[in-house]
Amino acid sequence: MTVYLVGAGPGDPGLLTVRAAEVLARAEVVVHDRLSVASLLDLAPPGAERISVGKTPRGPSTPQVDINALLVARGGAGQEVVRLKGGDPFVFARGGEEAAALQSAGVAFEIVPGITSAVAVPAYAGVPLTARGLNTTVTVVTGHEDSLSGGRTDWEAVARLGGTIVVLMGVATRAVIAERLMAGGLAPTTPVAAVRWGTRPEQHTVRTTLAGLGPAPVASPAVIVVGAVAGLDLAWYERLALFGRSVVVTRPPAQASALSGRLARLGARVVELPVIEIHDPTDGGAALASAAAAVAAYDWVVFTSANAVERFLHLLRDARAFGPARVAAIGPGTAAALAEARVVSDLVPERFVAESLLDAFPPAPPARGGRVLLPRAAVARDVLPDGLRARGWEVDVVEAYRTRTACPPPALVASAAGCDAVTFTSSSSVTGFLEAVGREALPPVVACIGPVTAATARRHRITVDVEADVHTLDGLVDALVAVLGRR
């Protein structure tokens, strides 16, 4: 087995390398620092042991010698160990010491480089480290207090090198650093960009000069860039449509990523607050299994959610089991879930609600009638089955799953209450939020995916600020941008 010394990158989980994700996915033990994005730990298997050895400024910390011993012990015992560290394990980190300890003990190890904040953070702030005609060198240096004692960093010499200077961990000592760089010959007017929480939705950039760096409002953690390139402003991240906004996603964990990813790509800080859980039918799935076994005897199978698709298709050998039965999907999300299993929907209405599906549905054959199978949630509106029966169809409604109210942790509820907006993608997510969290935790902006969900919210006396014209996740995000972008 191997101990992997893995760089987690600067904060944006999208910057994790493919190799890092691969080794995390099969880890038996994850030994991690205080990560700026805790969701990275979710990439490890659920049963993997997670051991925090994070160091806290002026607080409890795990001694490095103990971390080394832990890695040697677990790796020596034959476990697959991932040592997850922020940034890159070999850039102003203790990865070299850990590798040396493993080598001395004869434990196999591998280095998985991460994207260092020295490069990524300036890029997210729109500050190129090199630019033609402005510089020919880049110096990365730590500004930690320890480096100022004993003369270990010759700041005057760094100044004489010229070019771009990237200072990590230098917020507390920035005034002294600025004085010594100016003493080394840098002009007081030299541009400076200090980027706090770089690559994260909380990112904030302060632009100043070397003379103004000391009194500038800069807080940790920040990367400080000194040099002519800091005068360039190629900002892109902080100009994304939802940058600086925080949005609550109330979908179940297995489904949240589709919406969360769309919001994050637009710069939003996403708080995943699952208020409902998906459970098996009350009969354990017996009726659904029986219907699946006889699916070819139906004329149509109608799906009104991706959950129903997943539960039903899991019971089929493959798409051939449908036989002559045609398939209808209430909307593109449900149709996409079918398409993943190579099942092409024969009918998707123009508007993604039951009433529109009913209007688009063909009439039952007059001579023999026809049969429709409707696998769906235990609690759902009866508009569709009642309407189909009124049109001459024989409809079998089968319970495919149940939704139950979840119990999110109090810290997550508190985080959600401070957000700018909350998104609801189903009526059950509305009622689940009210039951699990309460009306008082509703953020200022309430966004619903469509009229059915919005009607449920209004029935509970919730003001709906955003209702998507196109009842899809993309439509919901577009509608949210239209509102939050004006505020």
Ligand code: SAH
Contents of the next structure:
Amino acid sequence: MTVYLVGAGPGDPGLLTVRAAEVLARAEVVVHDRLSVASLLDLAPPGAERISVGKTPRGPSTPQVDINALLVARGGAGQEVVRLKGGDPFVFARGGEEAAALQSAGVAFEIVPGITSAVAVPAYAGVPLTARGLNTTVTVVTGHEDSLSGGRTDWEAVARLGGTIVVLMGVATRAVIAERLMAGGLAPTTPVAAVRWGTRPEQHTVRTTLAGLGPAPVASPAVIVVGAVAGLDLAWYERLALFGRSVVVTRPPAQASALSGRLARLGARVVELPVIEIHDPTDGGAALASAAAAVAAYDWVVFTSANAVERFLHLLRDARAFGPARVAAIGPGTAAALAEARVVSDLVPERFVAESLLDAFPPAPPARGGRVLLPRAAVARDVLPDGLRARGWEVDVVEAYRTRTACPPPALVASAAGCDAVTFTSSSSVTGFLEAVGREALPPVVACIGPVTAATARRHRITVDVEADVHTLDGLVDALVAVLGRR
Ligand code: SAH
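Pass me the form predicted in complex with S-adenosyl-L-homocysteine as well; I've looked at the form predicted alone already.
Below is the whole assembly, all chains and molecules, this chain first.
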């Protein structure tokens, strides 16, 4: 029973610390701010209670005393509480007040530092806070109006220090701040970089000077960097291939992250809109269980999806259960799921479709025949079982899972419809999209992982703009970059 005051970092989920991920993973309660990124909240167990104490600028907010009382109450009741705060909890974040309240109530607490926006946001804009020869100090200062009206900050002294000045919460007061820094002796031509929504796909950098800062179009939340270093331009994030582009990922939540992660690393804004759900087989898995128990009696087990691999391997107590049975995987994603359980695929076809697998598959031994086990989705094409039977194999098709159309919330559908592109990684995701969302919500660019998925889309009168040459997630991302990318 501890209350963790955790820094969530500036926005990019990759900038969370390992310790923060650890404590989130076993949180019973997460108390978070408005700016918290949804995917970070997903790191907490599904059953954890999530309480937003969001502060909206000039809007309603939970008073700090109430937040303190909440933390004391939940921590005191013996719950594992994560208080998730943007950036670092002890940098302009009132984490000190929360810790003091916990301390005086005798509730155990731990501070998990985070990457502060004061450091990370300039980094993502390509502005080094220090540069040899340019500055020897960095001042991090709040621009909140209290710091101006109460005369609590000696801005002229900050100016005289002459190094890099990093202003948080200074958007509304930027004109006054600029004036006072100039009054303190900084040249009107001093470079300024104002970075809004830093480290996020919405990042936007405005470069100006101290004299230009007041009238410059800067909106909150932003980090404002003043000083010679702000004249350096090592921009990289805003130059990533998919920066400024938005892409819908239609895979079910458990599989979405592999694709979403790749797209996000290229700067894309990703909207995860699961249109299909994976469910247990119709018979509750009885047929799959008996097939798994008898797996050594087969000559081959053929896997056509990572889903089938996971569900099948889950039923094996011992990897040796395969005995003499050989293993085929339709593509590298499926093979990777097998490899995770240390099962090396004996066969992966050249192109990752059923037809190519058939071409590569050996004929059944003429004398005794042979048996193939094909655990797969309830609804699938018959190319593979028919083709294998034509080559003399006896084929047992066993239902490993079912896909069902999901029912995504309307707000999510609306934000997906406004995206630049949608990705389909299976035929069922195409039909799922049409059923769950409808063709009116299709973004302008449609990208398919391979010919089978693309054919399904075309059968439904969807124009396919992107078809991956290599039918893998990487192939899909490459093809998308070629069409949407800025290079
Ligand atoms: N504890 C936080 C700061 C909270 S004060 C930290 O260490 O980062 C809130 C201010 O932080 C905002 O007004 C803005 O100036 C800055 N900020 C936080 N996240 C930001 C982001 N992603 N992009 C730009 N500014 C950000």
